[in-house]
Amino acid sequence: MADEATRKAVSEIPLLKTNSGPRDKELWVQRLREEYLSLIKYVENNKAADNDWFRLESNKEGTRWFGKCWYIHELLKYEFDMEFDIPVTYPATAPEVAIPELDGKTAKMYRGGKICLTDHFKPLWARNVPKFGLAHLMALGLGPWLAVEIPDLIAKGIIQHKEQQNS
């Protein structure tokens, strides 16, 4: 179960209404508009709560997304590139977020650096189609994954802060 802070953050993310994916050109534009509005609201809320942790942008069609995510651990910022494609069957199928530089460094990851969201996030997504969108993917998928995996990878010495790597 999500903690109270996560529940509050997610409850403030606008739900989406348009049940459309990239194959449906006209309705996809409407869905994409809803996605952007939801993401903007989530980022604004995060900044207001001093919890800013990702940047995201897309190609013109809104089918390929990329950006940066970061995790603060013991006052050190660990930053990673992230990317994902919108599945053809979206929103019925959730996107698979990849953090390529962590590929092969944790068991909770698939080939190509795709983070494992199968057990916890995907059933939640399936119950909330088409209301959940990319902001929910960040809040309930990538965010909790980073919170669990990054401290573990640091503790095991698998990843190091960039300043420590250079010394």
Given for the second form:
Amino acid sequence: MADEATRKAVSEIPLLKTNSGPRDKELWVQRLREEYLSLIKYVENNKAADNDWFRLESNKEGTRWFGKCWYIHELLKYEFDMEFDIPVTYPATAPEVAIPELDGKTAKMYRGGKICLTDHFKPLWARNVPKFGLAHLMALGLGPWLAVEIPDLIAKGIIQHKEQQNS
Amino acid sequence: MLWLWWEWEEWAVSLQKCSPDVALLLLFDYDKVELANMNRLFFQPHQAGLSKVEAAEHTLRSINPDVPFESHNYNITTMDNFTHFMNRISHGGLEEGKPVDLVLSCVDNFEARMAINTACNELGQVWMESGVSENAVSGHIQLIIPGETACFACAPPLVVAANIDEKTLKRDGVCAASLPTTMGVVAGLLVQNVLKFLLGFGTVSYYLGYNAMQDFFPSMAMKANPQCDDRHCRRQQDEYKKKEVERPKQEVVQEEEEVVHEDNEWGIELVSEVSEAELQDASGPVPDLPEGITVAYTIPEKDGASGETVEETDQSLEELMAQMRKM
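For comparison with the form predicted on its own, kindly provide the form predicted in complex with its partner chain.
The complete assembly is shown below, putting the previous chain first.
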């Protein structure tokens, strides 16, 4: 797993109970409720720790999710849009989070802006199906990716803060 | 015959050449031809920008104009497309309305394989899965008969052991390597297995690995896991057992591979990011596999992460969505 801070944050995210995917009709609605409960708690925890770093919402069916994530580097806040689909095999397979505006800017990304996670993520997710949900995907997948990639992209001048772009 | 590929078209070329036996091909892919593909695929630079299925159809037609094609340029793992995909497997056969004879998976990621596995388990569709490792020096083919053999979800992903120091291969910041030669070998093995399966000659391999560094070809057969996470796999297993009971007994000569139990040392690294305690927690039983094959990771028998679960609540989904939006 990642560093101490991530481990602690993850341990405070409520685990999910229902093992169902988007094809499971009623049970999927139950799973979605659990996803939202877990996400809400995680965001509340983040706000309390002064580290509110993302927002997510979904379409009515809960199959398409979109939102924003933020990364603070040297006192500047960088914002990115993100999106993902729930694959038919969820939760056995985790969704692929995409940040379309960074597509092509880093080697740690597949086409379409899908972030490339470390070797640790997939086995970790597999061991915790179905207890891990979208909040865990954020904490263990997107969070660490941003922490590694964004400073690197900034240092290379590949991304600039919006204020700097307008001036 | 139904094909999915996101990376390797050698399969396609070999099969086209054997065409008297292949009457119809359905192709599924959601990628575009790029210059990066030119080291190994049968596309040409002037096709860059076209969808792979479109470009493939053009090229394959020129090799053999007698085989009809149906191609679909979409991602099969999304809800919208998956239903259509399942429909084509079950109704897109030589005679419209009948299922295809065989599905070949030549994709390059776990998620797509799981989606194909889900579809084939539900439909009882025989399929062959193939792959090449990220370091490009090993590969495998696998025949999956739902209910009879292990499905893709019955065990964690299998890995053909490379017997080399990973550090000599892995470079920081690079995701994957690609060797057209390894892919060519695996493509040949796959098509060979397909021909044996469809035409009924030789011994069809259930699992055949290829270790390019030592030229070692481990092979084995893995039985279905009665505790597989996929309920359709379990259902197919029940149906298979019923059919077996009703079948007249046959003398079957089977060569049993000598099973060598693997040492479970795979988690140890020079500088480990994972603590000893976590490693212990993360380790589960390693299935009995012959020499040269191991699993990518294990699932512990006890329940993984422990902690608080989501609270019980009467809030409806709509109320929760609204609550999230207000945050």
